[in-house]
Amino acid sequence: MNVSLTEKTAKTLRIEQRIGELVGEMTVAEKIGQMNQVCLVDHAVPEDARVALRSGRIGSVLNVVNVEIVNELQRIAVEESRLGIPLLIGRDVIHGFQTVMPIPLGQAATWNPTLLKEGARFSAQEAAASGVNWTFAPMIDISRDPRWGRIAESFGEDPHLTSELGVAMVRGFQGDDLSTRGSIAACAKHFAGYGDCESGRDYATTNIPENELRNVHLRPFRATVDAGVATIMASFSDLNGIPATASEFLMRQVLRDEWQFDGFVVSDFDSISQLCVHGLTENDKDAALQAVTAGIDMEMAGACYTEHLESLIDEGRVDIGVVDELVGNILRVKFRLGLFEDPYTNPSDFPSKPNADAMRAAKTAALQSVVMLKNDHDVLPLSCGNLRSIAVIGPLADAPYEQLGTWIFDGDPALSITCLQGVHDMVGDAVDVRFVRAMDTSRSRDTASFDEAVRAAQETDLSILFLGEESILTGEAHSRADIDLPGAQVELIRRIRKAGKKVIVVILAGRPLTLTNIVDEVDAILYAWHPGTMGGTAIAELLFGIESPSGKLPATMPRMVGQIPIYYNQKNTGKPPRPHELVFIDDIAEQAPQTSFGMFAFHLDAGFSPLFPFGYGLSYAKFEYKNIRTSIHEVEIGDKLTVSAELTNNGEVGAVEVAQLYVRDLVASVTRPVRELKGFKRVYVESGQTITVEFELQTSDLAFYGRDYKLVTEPGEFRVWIGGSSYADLQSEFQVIARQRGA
């Protein structure tokens, strides 16, 4: 038998057994306590909270990173208290603690799952020696609606890349083993829907069949629990009808009889209160009685549990024994983060903040989110051998502050590079840098500056325009109704780009924002996101091809907002989009008929088509990809089968690709989306290279939820793709068939 398999059963059973031990000799205040969590001052420790943790009515805290202050906390909870039992110590460590990487969504577009997973190690370990031991990330909730200010946090509008990128963070934050020290708790979040929220507005209410919940929203959820996530934290939304906060359905029914859980629920803050205020409670307690029910085992700065379940309990509508299960998921918990063991913070036993290895990590996750969307002429890579001045113009340029992005309530900004000062840097005093900010904030209307900015364009050999969002426009009830770019940037563009000389912009932004209104009159964008502590020297890099730009798309960019929603991954209909038979506005007879014969899905303003889809991305190569075949025409169900294709690299550099595979159900029991996302590899190819691409396909990937909402493959014909977006137009085909009997 496998030894390490025989001691982590070992170790679980100890623990369940202390589980127990303990939960039998705690109060109904106790057990209530442990399912409180609070918000302390980062300064001191007030006495009624010294009170409570002396009395055991508090497990948790949130927003206590001074360590001096954490440990104290510690200490009454352990050397004070009856029972000693430690606490967690929450934070929004999101993407980074005092180094700040690149926004979630811009980490999205690296695709590049070990370098998330190395991310939130360092991110962990930054955050583990102020005393945090619990974040509340990752963030896996499918956005498929820019607007919405949360998309920031997301990580695009696909199951599968979420997926793979949630797990990979959860391992970065949690290790090997949760009770090593740098190692924080995860908190997959928000359980579920909350991403599909109306019109993007954050808290709004989402609507979707079960059918679409399962098959697309709750897959990243899964993937996180399968990897064992430490805790799940429960959507502020409404869905269908019932607030997440009461869905016995999603947080028993799924997460504990489907999928076996055994970490524990925490609300998303104050949000059994909120019960009241959606409707479906009549007050505060009835509130912490149907949450309760549901199983959210804790409340994140409420006090629905503290002050009303005990009565829930005295009059018999809330058993002991519901209590006890809850209580018993956050102490194991606990258990597994060793904190009984030690709780306490030697922030000596941790790297130095800031720490050059984490600053490196940093970068390269900087330099792989960007994603090129235009390169007309080969204007970049620039060189310096070429240049003799550059007007660098905008005001995201130096702001040290904004290019962070949101959630970064630890981050430094003193640690920035900026854009201007990596310009600088990689130019040294080979060319004359002319910055002119033309703009106070991205949200100015105010011209005063452009005549300066145009003299600074014509006077310079090119303008590099750094443009975009500012970070307080992205986030947490930060959606917008109009996701062009703010202010009077666009007719910043247009001056410059009357100046006669060659015009890129890079966008620094928390969201995919609509470009059309620009596209055609620049002659290059790089897509930067908000990039973190060094987007500066990253982007920089790419601007003079140090590096080539590898990023792509994970959320699907809109030519206008009434496309929205929009994303790759749609149902076919039956009357699908023609590309050659598109009729605009214009075109339309002044006495069209009205008929049903011969029409199609699609705006008559903005056709059916993105206008970056999701996947994309320009690279300084030149790919071509080849001679898609599979390895196999028929694979039995349990099964797998190889699809390859060759990738040449026709271009003058070497470069990485995100070389992505696709596939396609053709006829199913239920309806099945144009495409979906199996597979991607980041791969390095040489100049004049040919490389094969390959990907295993396990019948298993071809499952969804059918009619009956049970997980099944079905036997029948498949298209499969691969290509650099999911506009990859290189396909073969393969059927997968029943097993036969005695096989």
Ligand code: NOJ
Given for the second form:
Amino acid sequence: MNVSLTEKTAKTLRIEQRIGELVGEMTVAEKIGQMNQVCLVDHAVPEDARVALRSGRIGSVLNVVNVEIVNELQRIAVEESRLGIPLLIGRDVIHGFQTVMPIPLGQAATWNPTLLKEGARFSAQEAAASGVNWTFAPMIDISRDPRWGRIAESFGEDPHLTSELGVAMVRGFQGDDLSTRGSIAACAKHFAGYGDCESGRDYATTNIPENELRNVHLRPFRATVDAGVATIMASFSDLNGIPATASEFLMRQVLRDEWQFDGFVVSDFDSISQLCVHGLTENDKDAALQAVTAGIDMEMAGACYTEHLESLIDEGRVDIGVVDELVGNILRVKFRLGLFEDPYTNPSDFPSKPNADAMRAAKTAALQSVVMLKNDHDVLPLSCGNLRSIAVIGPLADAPYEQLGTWIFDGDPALSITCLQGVHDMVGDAVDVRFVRAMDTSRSRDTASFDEAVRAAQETDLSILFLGEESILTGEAHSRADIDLPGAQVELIRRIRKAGKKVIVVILAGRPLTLTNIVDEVDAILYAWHPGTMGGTAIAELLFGIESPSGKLPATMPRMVGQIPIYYNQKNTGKPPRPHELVFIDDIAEQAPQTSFGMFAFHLDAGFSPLFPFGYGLSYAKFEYKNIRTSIHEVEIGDKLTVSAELTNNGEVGAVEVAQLYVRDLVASVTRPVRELKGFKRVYVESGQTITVEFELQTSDLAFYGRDYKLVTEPGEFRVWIGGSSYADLQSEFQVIARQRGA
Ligand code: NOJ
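Right, and the form predicted in complex with this ligand of this protein, after the form predicted on its own?
And the full complex, kicking off with our chain again.
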């Protein structure tokens, strides 16, 4: 055993011993206190909170980020309570603190775990300087529904991408050691299935069969647990008839028994009491009973535990041993954070704000997050040398707050570089920039300023339209049923188009929007999500070719809402559509007989394919994949193989490509997806250069949850693809064979 492992084990044992000793000294009221998280104000410590802290009846506080108040809270807890247990200070640090990174969905479009880790690290440091020691991130809910407002907070539709990025964020927040300065506890949320809410309505019911739950939705959670995430948040939602907050299956069987998770689980905001609203329990006391029995260690912002747990114990309905176990889980995280050694925060120990390094990371993340969806006749990149004037048009061109996106409690819009500013900074005096906002908000239907916008488009060399949706159109409880560009934006595009000049559209949005009604009206589309503080600089650098776009879609973009849920890793069905096929209702022969012969799974009015598939994104380079090969044709279970392909850049500029590896298990004991992402790599390829991209595949990467919901790798034929999107067509095959007996 090496030294660091020995040290780690010794530290773990010490912590377990301290937990045992501390729990042994605690009264029942103090134990329940540790399980209580309260929401306090940021400017003062109210008298009732002081009293509760002194008597050990609060274990955690959320939403206080004034460092003086945080230190005062810690002082009361540590110096004035009997046992001096420090507090967890929680905050939603979702995609940045003061410096705002792109929304998580935008960060996912970078396909760059290193960047996410770095961004989370800066966010952790900025938050820690305010006394925060626990963030409620990352959100790793799989979402296949762009109507859902919280898709903005997710990493999209794919379990592998979400797992890799979720783990990277956890590592960024928590560092190598939770007790080091600037490390904060992460929280993987929302366990589980929240992203599958019916019709994308936030908080709505989810019904997910166990096969799907384990093979898709639970995978990222398993990955973050294996990576040592400190905490998990239960979902608000009802999963298969039992709200997650009361689910023994999720919290006990899966999380603790199967995965051996040893951190703690927090409820969502008041979600224990909401068990009554769900109709699962008659009153808060029963709700407390069900939540504690399921294994919800801490209650966020509710009073079910504080008001009812003690009598439940007295009545013998809750075993004190169960409470001790739950309290121990919370204390374990506090010990790991080093809070008992040093609960206070000295802001001067941290980089000053705003932090130039964090801003640089935010810019890089924004640069890599932008997905180029269209670039007809290479209209992009622009060149200052060829332009005399440009029109900058649209409600999101100069919107410092909106570009930050959802969940930015502590983000500072004053730091934002807007798109207009970015363009100005880029062109200086060389190009005349005419700005017309045209619409007050993206939702506006007032077209009064459109004439002015059209004039600007006529009188300049080309137009760049900054369109999309404001941050308030996404996020918690902000789902949309219609995900076209809102307001009169489509009309604005059509009017500008008529000016007869090139039209470039940059979309700032918190979800994949349906762009079918504008895609043919414009020359180029850059999809920039809500790009955060440095969005304007990044977008300008892409527009003017300082960098090539390298983002790839982390979620499928549907043609129309009726296609949802639409995702690349679907099942084949018994009547699969022909690839990429579109059949529109106008083409259907009149009086066609109703028959199941020769028919396949598609919509009469939308066909089968999405507008843009998962993994898609263009570049200023021209990439071509050739010569896929596997290192061996037969691999024994337990072994590995490599899959490689040649990647050539036939374009005129060097650029980064995200090479993607997909696999299909052709025949299995349960039906398997038509493709599954198994690997991805960001690679830089010079103009004219050919490189080999290589992926290692372990047979364990091919494992899935089978008929008995146990993980299994089955022998058989597998197909592999390497390419630049989930539509990659360069394919090969290999065989997985059972290990020889005795081998
Ligand atoms: C409710 C949200 O669902 C959760 O994600 C968030 O962390 C908490 N509120 C705390 O703000």
